[in-house]
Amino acid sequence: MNTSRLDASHVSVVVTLLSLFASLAIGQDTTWLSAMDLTKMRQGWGTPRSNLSVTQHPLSCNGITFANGVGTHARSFVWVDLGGKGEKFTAAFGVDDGAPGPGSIVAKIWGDGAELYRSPVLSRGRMPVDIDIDIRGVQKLVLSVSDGGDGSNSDHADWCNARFLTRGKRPQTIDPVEDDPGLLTPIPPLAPGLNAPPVFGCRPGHPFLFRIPCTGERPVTFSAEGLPASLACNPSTGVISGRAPGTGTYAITLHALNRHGSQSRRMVIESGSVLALTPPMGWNHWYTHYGRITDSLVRDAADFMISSGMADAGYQYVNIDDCWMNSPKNGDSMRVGPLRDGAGNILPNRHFPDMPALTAYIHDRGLKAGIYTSPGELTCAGFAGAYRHEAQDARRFAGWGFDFLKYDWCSYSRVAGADPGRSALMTPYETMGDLLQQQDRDILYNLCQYGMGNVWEWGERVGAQSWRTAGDLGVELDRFFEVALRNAEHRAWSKPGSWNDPDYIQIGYIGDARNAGLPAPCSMTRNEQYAFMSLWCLMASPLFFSGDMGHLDPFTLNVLCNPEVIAVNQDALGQCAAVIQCTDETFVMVKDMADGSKALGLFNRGEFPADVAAPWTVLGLAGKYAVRDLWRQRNIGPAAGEYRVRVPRHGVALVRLTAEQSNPPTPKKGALQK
């Protein structure tokens, strides 16, 4: 055979066979990664494929075709149990030729927590790198693909001819190994614990509704000292209602009393033009019920918000997402019908027989109701949108009694065109924003248009209180660290009444966002769920749980309802934390708080526990600071010079730093102030 005429794919086959024969000759067992259980591999998009690319085409890197290997997508990782019997791991690693763009990926391999290999940044059209590492004595190996630092678009990665040479034990893919942190949040005491936000915004003369968040054994007797004459507090429910007072600042004192004790707390009512002075909190049905939502499920969610204690932690909005309207066609005949009546008014489908009765049910519990539509002719799920009926729909929503509107771009792209400029992006949102401000009630306004046109720069100008900064988090939940880091880049636009929204809290029981599946336990580990909640609180993001309210297990409530963690989110300054000390595996976020303290989150997105430190020089601090662990609600003690802690895999340490009285003045210029 004339080997000079062999093409690259033939060379690959020959190399594979020669390697296999060599291993047999020296008594080693060969296990191909492609033959192992790939359900243990986690990745950011698609499904890992044996002997195919992630898009189910032949594996090919820089024109070289490989018959054997695994196609995946960044970020991805898989744990392998070697049991100390490994000898060698070899592979060719690169970006698949079928990637729609250049891509950028990095392979990283760890053995028992130590980094054994790191590739250069690779892109499509570049030769794959050959990997040949010694794995003798390693118990647990992790193969990982990161995104190269510029996002995960087109990051189709191929582990070609990937194999393990072992003696006496076949390697197996396994679930990640980590310590179970248990339930970190202590059970609330029986005495009253008031969790009201420090400030509450309303517009003069509009209906006012606020349920005082309070833990503790019931019955509790409530009162509110200093209330304006137009408001009254129900002593048994703690619901403050009436009409918002005239323009001004009203400092009130909330009181709660039960047989175990009492507590008081100051809250300011700001009656003026700005709503959502702290990030809104509540529930949205989408990532649980999708197109299955009904009136009864929404009512159940309101009841569960009370009975579970979520409302006592500060959650107050019960929001319907898509699929409450009629559709031209749908598999559920009860969701099919005329989109509007003869006068042009939008019609709910038969699963929602009486919208005013539904909002009244929610309001009777001291909670608020939210609804959804699109500026396009149809919503994302193909139901009636608001196009050319915006004024009617705004009046309709207000008349029905809704307090929140999510406005989703969806089919409006057919109106705006394939590549709309900023003006075209703003137009539909400005129209609805003006209409909402004309209604005789406060309706929070959430823009859902996925960050197009740098919405954070103009969302406030069109009347919104919050805006999505990226796509649907449900399809990239395993990348929540990266989503948060991107969202935090827009921290300059976070302030009271204006919030960057990276999408909903998706823990507990949720549906599969890729196929609108039925609720099931989320794939996140417990440490990941604590980290998720910590990130959203540090970023001052809206806190909307989108899991199944009917499956609120103790752990999910433990994550959702820690008042000291939520207080970081609800702080009156409204600051989004700054990201500092960022590496591939760890990063630190720091947030100035209204009382002069700092909230500090130390995160580890690596595959093994890691020490993470926040030096005072980076934080712009000097002297000693008292450290309080917010998840465990306990004081750790003083720290000087830095705060350092061991953080578990994909976990967090969330603390609050308070200056001791003997400290010198804090330097005016530090990394955080820059």
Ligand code: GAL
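A quick note: this is a predicted structure, and the numbers were derived from the prediction, not measured. Positions refer to the first chain, counted from 1. Think of the rigid core as the biggest set of C-alphas that the two forms share within 1.5 Å after superposition. Compared with the form predicted together with the named molecule:
In the motion between the two forms, where one rigid part swings relative to another, the hinge among 177, 555, 229, 193 is 177.
Each of the two rigid parts keeps its shape between the two forms, while the smaller one turns against the larger by 8°, per C-alpha superposition.
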Second form
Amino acid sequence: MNTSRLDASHVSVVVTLLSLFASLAIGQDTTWLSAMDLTKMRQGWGTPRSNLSVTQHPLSCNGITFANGVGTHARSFVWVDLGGKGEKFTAAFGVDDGAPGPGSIVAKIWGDGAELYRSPVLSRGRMPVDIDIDIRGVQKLVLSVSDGGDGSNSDHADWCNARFLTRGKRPQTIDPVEDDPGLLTPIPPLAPGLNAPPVFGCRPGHPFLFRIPCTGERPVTFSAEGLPASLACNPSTGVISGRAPGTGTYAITLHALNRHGSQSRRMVIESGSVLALTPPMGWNHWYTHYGRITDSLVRDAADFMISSGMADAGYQYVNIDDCWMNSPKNGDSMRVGPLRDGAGNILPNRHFPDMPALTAYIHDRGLKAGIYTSPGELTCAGFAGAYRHEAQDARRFAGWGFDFLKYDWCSYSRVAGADPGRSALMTPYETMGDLLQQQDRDILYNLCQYGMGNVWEWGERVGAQSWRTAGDLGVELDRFFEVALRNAEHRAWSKPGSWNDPDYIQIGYIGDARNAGLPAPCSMTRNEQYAFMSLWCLMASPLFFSGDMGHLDPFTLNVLCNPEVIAVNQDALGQCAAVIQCTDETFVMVKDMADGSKALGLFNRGEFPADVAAPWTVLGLAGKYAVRDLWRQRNIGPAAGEYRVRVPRHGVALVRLTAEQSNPPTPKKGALQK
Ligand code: GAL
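Can I get the form predicted together with the named molecule as well, since the one above is the form predicted alone?
Let us now look at the entire complex, which starts with that chain.
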């Protein structure tokens, strides 16, 4: 038995009891953090635990065990309402001995926005630090754990014996306090507003379908000047269809007219080998309907995409994820049945009675349809995969009329073995990539294998247009800033036709895999949702909303449908923003745009509003720049030397910098000239 451990933990119990008696004697209340409502605590991984570490073991730092405290994981924060009645906060703080690696964490404590305490960087095996701070007069206190500047792997943090001494009022954990940004995106004008991407890729001779995204009061009369003879534009729906023209570049001009005015906009059709010249935009069912998806929910999603105005902002794909096939075993008997017919053709389950009719329904609205499978025998949710039927399935998807395939690794490890090398990782994706190219329609190809083998380095080579760079965001949502920063590290591989995919946009109402399916508002604050969308646009990520299309409230649409923000995502250069300046609390991202301007995102991950600056020296700029606030669609005057702005808690300022006449920048190589 380790006697020094025992001694230390006994000492900690004795100290705790003594201080309890002392506070009772002088009329103070002691409130243990472990006894407070920990559902208010947010953290980067796992769930906060009362009197246990985040992995549910006794709290232990450097061999000392603690009976009382809270185990959490960086980045973590909790707001506490003291109402000015606090006296002292005391705790021992350190990395839990159960962390799988060394970890590195910093505790920070703020009182009403002022920093009251900051620990040194701590790692596993170091003595926990004793914290004893004066909290007199503080109304709102924040306890936070940041990641020591090196990401949050193994950052299992323990607030041991953490307690508040107060007089007259018990402290309470509360939701974070932040200014409500309101609805930032202005209501689109009644006159037409064309939102087509600058460039659109297709393959010669294949079916062509493109619904011109356009806001404004209906009816709108559409036309497209300079269309190749194989294409026609429906004047009332704005849907351009036909067959893709022969290899070449076709500059067309879109026109939209209604009783309030008219607008024209150039778009280039590139008929050749590259698809998705700008990041694909659409909806995917996963984070709302999970294993409950049906034909009618998909049709509803297509209808909502039109009626909500999402299609007018550029959203186009309506994508089915897992669970449309049969499974050998499922709680829903309608999803159980033969996996294939006698000829080996994959069979949809009874919730999908007629796939060609479903894609036709989507195509009739000018939208596109997506489907999902796995190279494994079974998908992640246990449904029939494509293993040993790849060619047949690729033909079937094309025959049914699908325009997008997500190919999810799932059970393929059983084929590839435990630790496949790069070529084994590539094999199934190459096979399907080749097969998709043999079909007589354009099918976008999305790789989902969670970033294994640096997929961004070879995704394009196997014929894909996008690839997930990490695991599911569903479980990492609380650290979307970190996920984005990691995704942006692969920016060198972002270009027209090749996109890093950090997973879906999970704002608004999202579903729950476990409950009956009732979607609820996502856990992100409004500022976080604006920050999320800004990150995905700056990173040129595929824009797939995965929230509930049946619950598109005004706020969600406001975040999803700002044409000036989306234009950053759809820019013809296809650049992923670079992270310049990154501190523990704030960071700046900059993206070169095809017209020579720069899109700039100034982010604040901290708990209080912060000033964030982007100096010209770091941006490589000189002279004066016009600044436009993209969320508010408002010019905010010229800036020289730097752009500086106050950014809300967990929020963003997204601006576009354009050189004033006196200092025109050189357009970047590869930019599409207007
Ligand atoms: C996961 C994938 C998710 C979703 C799910 C379906 O592997 O990352 O996006 O497709 O499978 O079972």
